[in-house]
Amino acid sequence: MAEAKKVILRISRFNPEFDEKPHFQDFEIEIPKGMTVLEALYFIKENIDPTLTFRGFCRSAICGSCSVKVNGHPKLACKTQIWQEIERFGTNILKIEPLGNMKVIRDLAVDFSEAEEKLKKVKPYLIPDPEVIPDTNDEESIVYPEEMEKFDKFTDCILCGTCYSMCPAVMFIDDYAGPFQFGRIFRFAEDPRDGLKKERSKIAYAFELWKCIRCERCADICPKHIHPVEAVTHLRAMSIEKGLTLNPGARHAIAFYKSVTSTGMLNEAILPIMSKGIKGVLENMPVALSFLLKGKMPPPIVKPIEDIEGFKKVVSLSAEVE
């Protein structure tokens, strides 16, 4: 007989006909060794609580529908074991709600329309090259390993909308893309079949690119172990490349890195001014004010440092291999 383990599921319940708020409902079931979350919520729905609503098609960690928080933690239903989840976290309670920064539709479905009208604007298809892709299907496009490898992972991609759900900027800033977004956009401005390639960071910079903390929650809590914040790093050189510098964000990364390239060190003192000009000063003033008085103000000038040519040696290396 399999081994069981009676475990509380802490389902987070809302139908919009009755409640004005959603509320938490506990299950008590007997889990055997292996149950995934999904099939927990399938075994409520069959055999407690037919009402229950969620998502799950595939029930292989393909099509992405039944994203939902664990404890927290967005996650597939279908693929997270609730033994291991209770190990994890040291209880026999288990918290399930839907994911964040979606209207919630009933239950644990939310409305996910926002986010695909997201992607759609940012043009998340290739475009063929005439230069580059054959008039008939005579011949072959031709995409070689170490072009695949560029932007290989971000095709694993499956829409699941975890790393959506967590983002602060998709939180607090209304026209920003989102990661999984921008990862569609560079996984095309990498890919030598598309007709826009690098342009394609124009789209990105029009949808908030530099509005990204880069506190890396979407690379943390993505299923298939992809990161959408090196795709906003990427894009943002991209962008930089393309001339488009007029924000704070680019002018923050061109000062830093000509400071770090023309001496080896970062010259902390001038970035404000440099990345937002007069204005910067003036927002930084009482910060610069609190460290003078302190003793810890950087000085506005930075002594290269001895082997200053050895180190531009190195960027240069370093720039050709990228």
Contents of the next structure:
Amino acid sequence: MAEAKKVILRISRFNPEFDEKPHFQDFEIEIPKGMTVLEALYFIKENIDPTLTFRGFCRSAICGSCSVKVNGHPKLACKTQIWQEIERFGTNILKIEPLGNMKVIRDLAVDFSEAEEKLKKVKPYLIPDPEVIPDTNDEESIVYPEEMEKFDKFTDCILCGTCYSMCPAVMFIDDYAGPFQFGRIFRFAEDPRDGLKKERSKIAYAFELWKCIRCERCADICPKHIHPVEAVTHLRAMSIEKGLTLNPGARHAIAFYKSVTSTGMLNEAILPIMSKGIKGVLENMPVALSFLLKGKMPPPIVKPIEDIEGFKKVVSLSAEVE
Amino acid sequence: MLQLDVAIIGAGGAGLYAALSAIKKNPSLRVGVITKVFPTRSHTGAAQGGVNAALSNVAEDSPEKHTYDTIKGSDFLADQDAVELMCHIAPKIIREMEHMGLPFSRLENGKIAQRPFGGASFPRTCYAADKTGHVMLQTLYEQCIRRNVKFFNEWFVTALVHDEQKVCGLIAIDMKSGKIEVIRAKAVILATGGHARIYWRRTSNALGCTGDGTAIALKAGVPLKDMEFVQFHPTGLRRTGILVTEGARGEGGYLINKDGERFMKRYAPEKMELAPRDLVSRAIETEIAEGRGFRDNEGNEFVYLDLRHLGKKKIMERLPQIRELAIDFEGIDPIEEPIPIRPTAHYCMGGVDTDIDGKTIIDGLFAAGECACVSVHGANRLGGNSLLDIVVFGKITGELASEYATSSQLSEFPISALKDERQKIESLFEKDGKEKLADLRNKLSDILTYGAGIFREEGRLKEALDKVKEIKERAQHLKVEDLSYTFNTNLQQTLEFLNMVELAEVTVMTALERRESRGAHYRVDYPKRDDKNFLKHSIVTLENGEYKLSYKPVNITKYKPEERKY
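Given the form predicted alone, state the structure of the form predicted together with the partner chain.
Every component of the complex follows; first up is the chain already shown.
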């Protein structure tokens, strides 16, 4: 018999037929080494409480059904080892909750339909480019491995919803597409076979691309190690290239870029007016005043750094590499 | 009552391809996919290694050679006309999916890459690293969104309704609300996947691969074919049975026993690790039975799949997911240590009896993919042929169902069918609860593994048949203990188990009657293939509450059955 540890699974329970709000229920069980959160949930369902409700399907981290929060962190239950979690958190209590940013259907099962609708809205499918894709099935399109490499990682997305579940922008901005949705847009924007290509950044733009605060929580918790913020960053650059510059985000980025490339320094004093115009100046006035009073106001005129020519060379070299 | 022109049950590769093809053929049709999981959760996503097509991108190949390899792999039980059809469509359908955006791995010259796989004479398997099924499923789902296919996500179909001649529609539970609903349809395509979950404790399959479509067809009087043939994949992870792709051997992985020996040299000296799956699985089990396997302190027996000599770069590039699975589920990094593996129940060659077009005996009812038996895999499927099967026959059935629906009317839906079904489901809440679901499920799994697993024998099969019937009897006492309407997974799992018991009985029954060894069906007491008596498909039909067994001939075109050597 394998070694076992007593663990309390503190599971969020909610049944809309008779609960007003969720509550926790503790299940104390013996967990052998190697047992996953999903296996433990099934153990409870089969031996203690058949009404416990959760999703599970492939058991091998490819279907994305079983994502839940374990001690506050969204994870795939099937690949989360309980012993490891106990060690990580230094406690024998594991709190299991449904994902955030989605309505709870029952216990740990959440309603994915809003996230799904947002995915559908961003045109998450290849629209063939007739220049690249042959018009008969007798030939394949030619795609070089280095072209694939640019977007391949984003095709790993299993739509598990973990990134979406803890994204602050999703939480506060109704029209915000969401991390995996931006990942999908980027995947097609980089695919040489796609008819829209970089134009896709306009779709991202329409779904509040600039509202990502780059907290990187999506990238931290993605069970497939995808980095949605990278997609957002690239899509922002593409959208500027496509002329979508009349917004605070793009203007901020452009001002930042101009300031740094022309002087080698960031001119913080003029950033508000460059990004948001007079409105930005007025909005930032109280902050600016308190900076002034404390003697912390950055000077509005910045002297270029000494070796500005050398710096410019580095900038243009790095642009070439991109 | 909801109405559709084409209703597709199941949202894996076959179901989604069928939906796409149906709607492309006639965009004015109402095409709906009814699925018990969100579409991209379907088990197609777990297929890792690849999909076969004679593209000749790596070595000169041809559909004829692909046909021959498939027929030989099937131990000559496959219908040769169907195999020819599949292998000849293969290159076109691979390109069609490539044109939909499927991100295949590429060669330096920009063409689709291909790797060697078991039982194939050339590197024929197109792949996307070790996530081929996943990207295929995602791509097809994306295109279904593009074409506005209607989805009924998390609807569990419990019955198929027809009027003896034509299909009328289906009955399903909307899991979210718990409501039992009727969907009328002119054409119905079953695409619900396999039922290898009958071997519950040792299978690579997802928890939901319970053969629901196959079982509702059986209960509706539609014949099943070749149900005795279940493939065990040689390389399942030691503890969980989770799949390690054949691609791992395709890329050059070794199988090693306790003496550090590449034991395949005794079983398939030429093909070694790349012999077909039935042969490799038996070889591993023989090594273990003869004391040349390993045993861990939990009592798991296994051999090693060694990838270390491939080097870090190749493993990271071609098998990244396998590496992660081994780390997450076995605590082993294949770059540094060999992976402990043992065969695991993987694929059902048998299923709903269809003709070469995926048609069943009921007008307007089609079946495609693993739930169907056309048959293109015969007694043993080759790796890389299942992803091909689902897209080829998904496409064919989708187009035919579309044509059928365009030129036919909705049949009258017998309202009594809904009443009966409702009563049957409600009665499950009122049983005495003397038996427990998990107990019965584990017992069924043990009975099948021992009695109808990799090695089979008359006495053990007879015993297994009695025991399965006993389980079926005991299952009458199963009670759904969760009384809620909302997302009642206890109800769903009970219904799934009741489906599995029926399929288990048919599996054992047909295995008992096939007194020969062919492909994945290996009889210790009849170790030779017997073409004189058994070169035929077994057919099981439910008649007056009893399963009737009959046989029908194999279609042989130009490949004469010969001894199968590798």
